[in-house]
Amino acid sequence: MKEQKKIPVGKVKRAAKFIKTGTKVGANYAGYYIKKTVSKQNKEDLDKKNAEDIYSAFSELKGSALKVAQVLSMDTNVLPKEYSEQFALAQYSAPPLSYPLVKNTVFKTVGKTPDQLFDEFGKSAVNAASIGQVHKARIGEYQYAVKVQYPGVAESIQSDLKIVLPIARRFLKLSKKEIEKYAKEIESKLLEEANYELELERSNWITSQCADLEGTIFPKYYQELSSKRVLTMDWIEGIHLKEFMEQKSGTEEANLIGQRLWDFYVFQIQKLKMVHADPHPGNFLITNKNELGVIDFGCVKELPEDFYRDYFLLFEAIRTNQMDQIESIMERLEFFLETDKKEDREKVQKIFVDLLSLVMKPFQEDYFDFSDEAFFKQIYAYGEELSQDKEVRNMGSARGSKHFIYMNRTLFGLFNILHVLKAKKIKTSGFAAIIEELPKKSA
């Protein structure tokens, strides 16, 4: 893949790139509608061209722009497939930066060049994602993965989001007012993700807590070889989960990895109240021993006690059909607006009870078949039905606590990976244990 020799830094240069891309997309639409009068050009061609142009610009900008593309690609129900397929490249196959830029970042933030820190440092990136890229290095017999952040990414997060969020808003069909509620949550998580010192601290703590999970391994992190923009860890030999899924989907090995993924996430939710909130294939490796390697803790969501309690109390109230308690829990979880009329509240309650009834199915059963197409079609069909419901859109679709953003992203990301793995008979029991351990407070 061709390396990128420069990156736009500063508000003006980055804003100019966004504007230039918007102009190009506008020209694509104009060309499409002109040609439409004389030919039967397929709209898929337009979507493909726009997706390529937008992704090309976001790839050059890196940071928040590319991160939003990555997040949107994880939900195949949000975007046309031409966009989701193109944006999925942001997970670990973005165009990498050239070595001089990497060398400069390492020197500026660690105080030494890569050649001074390591006996050997690969000048070409082995993986490149939205916030940074990874290089392979060696000291003596030990091999390391060195994640180097793109220049200017952390400093441009806030200004980038002011431009990128309206674009995402159109895809998600939300109003400006609706998305404002969640913008600060997204911004705070991206700022955390750009702070490699925080990632090192969290990685060490979470991996120590998860150390006894069978068949799940983590790299060791090295503070003396890291900084706020450079993160050095053990090199884990293996293939990316995406490659594993392409090779092993539907096999016993896929079931094994699926179980390890499920156990990893349920343990974090239940025991740590803190969760790896970026479940895309680029963050996992599979070793030749079928071990699950977790290699990135940049995005971690801490679950506040009140939210955690009400989240699972709502699941339990729905499961046991305690209608009198559901409304009060939903009130605390911010599903209702002050402007809602009685009939609005009733409709909102029904919508989310029906949706959560679907989402909670894997938690309720001892074993669950994630290869079941009917289950996922039901969820996607329900989402599509709601998106077409004018009454629902007029009521405002952005409802619920801001903490739902990363909790839902985690669950749906996990479900989607397990579905692509065609993982069957995953032992999912444990919901009752979560309920039993909740702080005793009346719903």
The other form holds:
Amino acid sequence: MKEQKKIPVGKVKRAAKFIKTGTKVGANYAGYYIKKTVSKQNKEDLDKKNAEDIYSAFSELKGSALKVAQVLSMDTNVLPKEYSEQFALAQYSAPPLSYPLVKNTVFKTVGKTPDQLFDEFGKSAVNAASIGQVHKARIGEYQYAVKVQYPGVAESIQSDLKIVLPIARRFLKLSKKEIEKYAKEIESKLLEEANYELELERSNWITSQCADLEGTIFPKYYQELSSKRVLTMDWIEGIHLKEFMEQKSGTEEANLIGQRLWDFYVFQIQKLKMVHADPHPGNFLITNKNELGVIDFGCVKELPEDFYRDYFLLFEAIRTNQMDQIESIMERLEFFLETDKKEDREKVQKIFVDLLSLVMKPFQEDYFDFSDEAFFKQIYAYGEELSQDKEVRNMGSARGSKHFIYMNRTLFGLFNILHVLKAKKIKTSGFAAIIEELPKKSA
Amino acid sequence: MKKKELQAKLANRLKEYLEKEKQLPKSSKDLLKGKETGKTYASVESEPKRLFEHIMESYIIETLSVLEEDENYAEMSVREKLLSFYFVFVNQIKEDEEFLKVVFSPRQFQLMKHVKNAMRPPFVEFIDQIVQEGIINEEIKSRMALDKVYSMTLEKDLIIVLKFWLKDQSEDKAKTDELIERLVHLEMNALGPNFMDDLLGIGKMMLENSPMSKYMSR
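Complement to the form predicted on its own: the form predicted together with the partner chain:
The next block holds the full complex; its first chain is the one shown before.
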């Protein structure tokens, strides 16, 4: 990657298009769980100058704050659209680290300089992410991808959150207590993401478990060439999923990659209860044999057994229309508040049953057409409708288990990728098997 | 024992003394061990003040010698040379953190001033070379009279980095790495060709085309 001073406009526009589609569909829905709905009037009331101040505060921050801003600003209802897009894209514009700093980081944390560790080490990064950048290296005939973390990221997380959360709270109109449980979840995920030793351990475990998945490949990770801030893995030759989408969207090949993505995610959720929770196109490569290469396990969500069971039991109860079941599961999933009146509970129940009926649609059919605009428009329209609903607004409070944040991010991220791929025929059957294999309730 | 070795030995004694006692020795006698007498070190300047100079100067000299040994150093850009200098420098001083904390404590104002001056000559020489090289390869823009202040600007960064490093509580002092990266980019972006040159160009043009210009040519 050339060390760039400016963002190439074409690249940004393409990425913006993808992210915009993604955030609109997924986050409007996901965001509902974690915020009071901001009314149209409120939105108009937002002082433009304040918004600009907040944007400039956010844009001064990198790494963790940027990630938080990205998670919290996913909902385009919360911040002006342009700002949300800026945050979503910001990871593409993080300035690359200089080679002396890369060399210093490798030396300080691995114990040797890149020149001592490798026969060849690319001085310029070939790829950048929000908290690190990737260099290509070689020993003999083997090629490696070396991910080097930006300095100070781990240390900044807590202090950055202290800056970002009060601002976010003001926008979301949540109390400190309400936002706390979600904030803690985000913070713990960010801290994990900044720990490359943990990433190495998890990558090795997940990849060993997924070894039999057809057409999906994983790099091998090298502990002796890695540290807390340096992660060395096999170099996978291929094009990024984003590029693949631009070239092959709507083709048979795109459908095949879509199927591999679906199988990879369902396998992790169902069998491992641990899922790669960052389905961002930058985290996947496509080889010339149309294999799906998974290259980043920074953000992994472990699904607690109780949550996993209730999540799918809720789907099943909705599918079979068992109202009593629905209510008790929703209770366990923290949808109801002690202060809710009977009519509040009924309203909340109706909203989520309607929404989840939409979300579970792909799981219920043998094959699902993710190119279907109507399906995505339906979800989006429902989110919009909710934000206009006066009763819902008056009821407003943070609802739902903290585990929803990353579970939803995963599912909607996946749905969006499949939508952009225009994957028409994804074999999604397997819901019955998930229900059949649900773990029994713990005592 | 050669003079240099004696000086180095005594300098190490001084570091040990400061780390242990957290204060300056009253006289160089405090640094003697066992049967040693002042005569043992008679061939070296054993005034603590001179020893401080020696220690501080050696950080710079050793940093530069590590850089010279790096086969890639000669091919680096000026920006990279500056970055490399600071990364190697903080690596050189890492063993002496406790010692430097005493030297740079607010109570030792006079000493701090003195050691800053001790680091100057070799560092300024390095910076002057860097500026010249930058002007030749056009990484740094020559702005006539302003060229003289370039070295002075860059010179201040050494103490900024050193003081920040002493207070840095982050793991592996990663925040200092971040500071170095930001500081060097800031300086190089300011010294390199930038919008200021366009601004000066426009200013000059406006002036030349104003009624004032006739007075200017006289």
